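Okay, so here's just one chain, in structure tokens, the form predicted on its own.
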Amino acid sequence: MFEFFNENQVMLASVAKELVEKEIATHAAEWDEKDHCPTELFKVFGQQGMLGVFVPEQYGGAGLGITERSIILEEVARHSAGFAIALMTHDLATAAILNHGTEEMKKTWLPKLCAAEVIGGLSVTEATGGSDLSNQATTIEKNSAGYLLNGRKVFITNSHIANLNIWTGTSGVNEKGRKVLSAILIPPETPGLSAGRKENKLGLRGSITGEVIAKDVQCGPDSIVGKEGKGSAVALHTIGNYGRSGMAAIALGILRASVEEAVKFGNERIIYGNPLSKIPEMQAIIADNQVEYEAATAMLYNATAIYDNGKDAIPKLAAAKYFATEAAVRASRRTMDLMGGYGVINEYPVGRFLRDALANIPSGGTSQIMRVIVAGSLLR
């Protein structure tokens, strides 16, 4: 455990690790193979106070920060990065309401999200591209009953299990004639909202990803999250802070798992009468994995501490997400190399680590987009 964690954070990591080893560790390979999301565990995490930990106590949360959320997600991703992204996305709906919703939204939905009485989803990405918010085809039209939503979202985590959804869509044009977005809350059992295609992913299996379709979805007059026409700000703040810190935390879990698997195999595998770990080249693999894990950890938890202290952390979170997700690919590949033929046998988890690491990169913004954000912050 890293020295910059305080006593309560160390305790949280220990409790989260115990919960994960009990509920997730022995099932992760099966969930990956069957691409099954254990939705029943949402309530288990809710009962343990591990959903929406950044939500103030008055709304049913633990009153902590995204640092503590990242600690939990790292522990989950150590065994199941797939289920970690399902929990992470649930928290995105929570964050959007907490930071941008009305007081009535907060009182109504935050306690339910923290207790997993509802499962949250955030639907932003469209076929035209996830980062191109200005080109969304989804429409949010004001009418006498409130707002009418029509559109199709793709690559949405929790697509088939979320029953409380935050959507973005075009709601008009600004004074320059450019499209503006609004964000809207769709309560459970709202008619017209349905799940479409379910994607068969390379990695992050254990979560459900697919299409969500809105056909004449009528939402009430008080359903806008934030201000009308300010949906881009809602999406960018939520994804930039909560999405990317979550993806980086998931990458940390994969990195740590790769370190531990390399050490375990290196000590147990005997070659020429000695453990594999006695070979200098194998020690170099283990060392490189550990160095990248420590670097990614320092980057992420420095950035989350900045955000939790009320300062702008977008560029640093983008940097952490970029470095950690790419490092997770390198580390899992190194561990596979260390294991030789065993590394490609699915009896061992390293193949899952590599697939999860690869699938983790585009989530919440590709590495190229992260570099644009980091460079842009410096050039400005």
Partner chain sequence: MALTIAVCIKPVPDSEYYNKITIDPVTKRLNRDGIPTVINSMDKNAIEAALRLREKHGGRVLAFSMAPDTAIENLKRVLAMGVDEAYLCSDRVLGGADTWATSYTLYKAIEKTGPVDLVIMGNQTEDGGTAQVPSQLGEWMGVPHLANVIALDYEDGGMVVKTKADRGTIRYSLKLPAVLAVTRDCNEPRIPSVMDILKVGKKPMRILRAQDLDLNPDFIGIKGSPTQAGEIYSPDMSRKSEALVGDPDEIALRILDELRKAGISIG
The other form holds:
Amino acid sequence: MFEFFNENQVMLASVAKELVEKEIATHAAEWDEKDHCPTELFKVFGQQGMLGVFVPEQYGGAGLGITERSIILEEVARHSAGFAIALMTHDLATAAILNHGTEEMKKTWLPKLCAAEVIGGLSVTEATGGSDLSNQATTIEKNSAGYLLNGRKVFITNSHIANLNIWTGTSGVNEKGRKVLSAILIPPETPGLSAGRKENKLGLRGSITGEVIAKDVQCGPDSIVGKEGKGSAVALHTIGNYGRSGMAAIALGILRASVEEAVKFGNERIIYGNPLSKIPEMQAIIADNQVEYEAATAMLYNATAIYDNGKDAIPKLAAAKYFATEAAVRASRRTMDLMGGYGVINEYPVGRFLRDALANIPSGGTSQIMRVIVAGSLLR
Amino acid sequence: MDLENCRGIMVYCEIDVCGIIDNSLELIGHANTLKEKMEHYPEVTAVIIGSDVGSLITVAARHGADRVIMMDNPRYRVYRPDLYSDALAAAAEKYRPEILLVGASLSGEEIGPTVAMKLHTGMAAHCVELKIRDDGQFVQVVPAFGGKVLGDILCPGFRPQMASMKAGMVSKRIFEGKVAEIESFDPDVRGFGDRLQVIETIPETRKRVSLSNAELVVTGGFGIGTQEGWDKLEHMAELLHGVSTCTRPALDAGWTDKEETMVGTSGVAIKPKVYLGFGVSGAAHHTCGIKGAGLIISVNRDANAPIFEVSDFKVVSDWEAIVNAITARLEATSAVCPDPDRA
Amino acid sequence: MALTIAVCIKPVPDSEYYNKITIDPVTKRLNRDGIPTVINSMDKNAIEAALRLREKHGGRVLAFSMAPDTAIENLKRVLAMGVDEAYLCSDRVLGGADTWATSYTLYKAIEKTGPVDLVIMGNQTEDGGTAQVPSQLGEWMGVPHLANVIALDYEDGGMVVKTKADRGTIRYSLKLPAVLAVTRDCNEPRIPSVMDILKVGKKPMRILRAQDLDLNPDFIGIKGSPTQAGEIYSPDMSRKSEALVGDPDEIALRILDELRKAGISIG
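Let's see the other form, the form predicted together with its partner chain, since the form predicted on its own is already up.
Whole complex next, starting from this chain.
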């Protein structure tokens, strides 16, 4: 547990743990195997106040920050990283509206998002790449009724379950002739929006990832999130703060799972008449996992505290996301090594941890992009 | 009660439709075992509370009661914890036993501590052992932390020394031809009067599984994992003519609703010739209840499962493979032709 | 009628960690270092039952516990579930109490904070598991009490209660005040929401010392306990633990063979 959590945060962690153990722990393996997203659980998390926990009370949230959100996501990911990313993504739509939406959007949608009356999605990535925002083929055209949206997004989490969507798309060119991006809110039941192909992922199964297609989707005149032409800022702020803190928190969950499974197996498995954990090499594995978990914890919760204090945390969150997601791969792999043959048997969860850890890396920007951001913050 | 004037061992006899329950008869028997260790060789007194229960006197005597206190009155026809507690407390006050034993049944758990309060004395609950130390001190051994730890409880300064014990912990004893002294006692007890009323008593319709005479017990634990698995295990138990029982986690998982077959500190203690455990991890809660088994064989995937320590034979394996193999063997030997006309 | 309901809470060592409990070979004392303390599981059912009554009929729910000061953390969790006020009886002179002295202290604490209509408790604790305190508290209070409660409701000024009996169930009606001990069949305890957690700091919580409670010194702690704890030990039940090896069919044959040897007749 991070030393500087306040009392409420400590209790939140234990309450979230209890909820996860009751609702998620025993089903996680099955969701992974069947690639099933338990959408009914969104409402449960909504009732517990665990969606949009950073939303002020006036809009139906708990008025806390991304630290608390990360605490919840870490607990969910301890047992199901797949479902954690579904919740994580729902919150991205919430964050985009909260930080960039109109007052009308906030009043209308934030309470519904916090209660999971609608499920949120954020569609940015296109086939040409996720981080290259300058060249989106999706178009947002102004017309007499408001804005007309056309395009195709790929690798979108909650693609088939989100009914409140925020898209980015090219809405024109600036004075230098460069394409500019806008972000637009698409309410539930809007005609023309459909889900396409559903991906069969290596990991983070139990969350749905796929294509979303917009064909002549007519949005109203008040549907732009943020300023027209400033969609990049909406996407970068939301992903940079909420997306990456979320992915790092999910990685923390996997790291902790890797530590705990290693300890459990190490103590239970008897080899040469003694528990496996008596062997120094095995202790080294457990220690390395714990060290990386502690380091990632300190990095993430330091960065989220900075954001929650109203300061810029983008480079620190990028660093935390980079370290934590990579460390989760190393740690789950080590636990697999510790377990020997058992490590690759799907009855044990460690294989899922490794697959989830690997699938976790590209979301919110690859490790290479994270290093570009960290270096960029020093070299500018 | 002052220490000097208390004599004898009193046992509360709980009654159901079939008569005095085994739990109480076991305690009468055990009271005799205690008595034989006590220098002054005190009387064993059975207290029977009920309506029209005269026929039970001989049962109590045959199981070891030297004296039977009959509290036979229509007001006891329907069980009411307050009336029964008042009655037992009145009997203890009148007959002043040094030891008072109560079965740790659900009603015993209501009556026992209530009587202890009324008498201002101590009570040790769910004892796994009751014994007389060499210095004559009555020692009550209680489990703590689900049986992980045992502790001696003494009650040197108060009388009677009260204890409860789960069914199956000790054995019944038979004293053929024994005749007990009989006393009727009918104090005016009112309990909480009309502040507590029984609206209805709803008897259980399902036939309860009896474990007291089971020679072979097949226990399934949480490791069974699914309802289908559980059914498979029960099928094997039937083929073996054994009785299937469960652990607390298996019961909580809902694979069986036969709560009376839960073995352990919060369930029953069993003494079969053979205990066969599948997917049982061996938490102290459970193993406390099987120590009386003649032979313990257990199957568990986890080589370090605590159940193995208390087993005569251990099998480190998936439970299902073993159950399948046993079932196949049994079905092969007992195969009967489905259509006798063909022969 | 709005109900004032007391619930009694016992912090107990987390049962997941029972295998870490050891006995110090020298001091013969229990070593529970590093084992987290949680709210006794059936006490959560008691809290849930009380909260549901409050939600339906109005009133207040007060939690009482007799435990060391560290139990404040557990009581905060109780407040997060929705309990309105919490009282912790914590004093060295209260330590070592058996059920008799514990029920007396709880009785005095409840009396101190004002009259209650109903006391709801967990039927038994996970650590000691005596199931004695509820009945004994009822006796101290001089009010009707029932254990093994699986359903309860407030109707026409009294409680209608269903209890699990040894061979069926019994329905009772009780006049208030009363003491009820509930089992896990009674309900599914709620998990606090984030908003509930944020309210904890604003709720009254008080530590009651022995001097605050007007206690008879002969009725509390070790001195006031009729029973005395003697030696503690780990039961030794170990057997030979001989491994049966081979393929499943070979093992099955060995098991059937051992059954026959033990006197079980097999078809």
